[in-house]
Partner chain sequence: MPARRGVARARRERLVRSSREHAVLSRPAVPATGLAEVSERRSGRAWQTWRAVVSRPSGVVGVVVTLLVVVVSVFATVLAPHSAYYQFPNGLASDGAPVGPSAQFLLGTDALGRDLLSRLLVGIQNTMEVAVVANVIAAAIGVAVGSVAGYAGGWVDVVLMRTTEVLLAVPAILLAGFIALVTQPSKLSLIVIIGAVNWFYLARIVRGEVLVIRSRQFVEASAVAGARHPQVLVRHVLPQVWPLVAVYTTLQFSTTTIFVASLSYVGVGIQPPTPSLGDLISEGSTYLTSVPRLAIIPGIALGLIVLGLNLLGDALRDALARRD
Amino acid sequence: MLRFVVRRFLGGVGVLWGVVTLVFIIGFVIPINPARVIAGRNAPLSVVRSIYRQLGLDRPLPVQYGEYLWHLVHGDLGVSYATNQPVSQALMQRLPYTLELVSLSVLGELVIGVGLAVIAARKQGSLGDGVASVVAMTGLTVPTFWFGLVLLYAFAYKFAFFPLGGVASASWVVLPAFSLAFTGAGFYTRIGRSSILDELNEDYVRTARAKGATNRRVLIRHALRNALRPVVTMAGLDFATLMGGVLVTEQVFGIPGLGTLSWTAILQNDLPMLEGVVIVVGAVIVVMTILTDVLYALLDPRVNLEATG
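Structural coordinates of the indicated chain alone, per the form predicted in complex with the partner chain:
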């Protein structure tokens, strides 16, 4: 188990290195002269040149890349063009909001998705099956950010159960997390349903039934555990999409997380800030993917921990 985790971790570091390199390449290719942005539009060329040298941008590319990596491993992501604040400091202030929203959304997504899948698979073609599939299809259809707006209108304005945006009250996370969970759950309901139905046709289910296990017990104790494997796999592949959704949803609910940070950064041409967000979001996704892989292995003892790496 430990070897498996270590190997997955190293793989994750590899992916993260790729993300970091991608960010470096984009920063190099993008036609923005950082010295010009810092000096301002009307600064004389000599000033721009001296800032250019100060930033070390006149040195060979490999040297710049090495220094960039060196700074990164020391937690130095540069300084914001717009606010002169260290990027890492800004990111640390914003990250907790995003993390809270992401983790609750994933949890909600799985609970709603798998719950509906169980209801649907319990009796194929029943009313529950029909309702579950309609709910799943609705979730797949409704654009997340728009659903967030509707929730805001209904449950923060018409019926003021929750705050109308912002994070002042402790219940701020409920509506945004639900909007993400509901729109993401449909996907898992579909996979979960067909996966449970497949499992119910397996021999071991028949054996369990023959031993006198109740339908409920067969479904929950026997079939569900195996049926969860594809669901977990899909969750692992879906994190980037979910993070994208989270970033947009933050804008809807006025949550001061990484999403709103990046949209402001784009408006202000704040390249280091946007790069910082990409790196941190990449790191979050990599960590979640590793956790998923470990969970996958725990769910299914048949997974060969040595071979998958």
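Mind sharing the form predicted alone? What's above is the form predicted in complex with the partner chain.
Left out here are the partners and the other molecules; the chain alone remains.
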């Protein structure tokens, strides 16, 4: 297991290095002059050139790349063009909100999706199966931002159970996390139901039943664990998708997370801030991918840890 984790870690470092390199190249080729952004539109050309030299942009590209990596290794992501705030400081202020929202959303998707999948698979063709399928399809077809607005109107404006927006209250995460969880749980329901039904037709399930195990015990203790393997893989991918895609939800609910920060950086041509968001999100995704691989291996003893690259 240790060798497996080390290999996955080294592979993740390689992926993150690729992301950093790509971010540096994109930042170099896009038509934005950082010196002009800092100096302002009406600044004299002499001032722009002075700032250009101070930023080291007149040096050879390999030298800039080396210094860029050196600063990153030491936790220095640069300084915001718009606010003159260290990028790492701004990211550490915003990252917890996005991590909390995404983590609870994925957890909610698992609880709702797997719960509906168990109900649907336990009594295939029954009323419960039909209701679970309808709920899953409803979640798949409803836009997340629209569902979020409905939740805000019903439970924040009409009845005031939750705040209308912002993060001042401890319950700020309930409505946005539920809006993401409900609209994403349908995938888990459909995949989980199919996977559970496949497992219930396996020989080991028939053997367990022949030994007198009840249907509930067979489902929970035997079939469900094996059926969760594709769900775990999907949850890891879903976490990665949400980390880079909660912008609209954060805007709807007024959450000062990484999505809102990246959108502001785009509007202000704040390249260091935008690059910092991409790198931090990439690092979180790499870590979650490694954890997903390890959890998958623990769930499935048939995975050959030594042979897996």
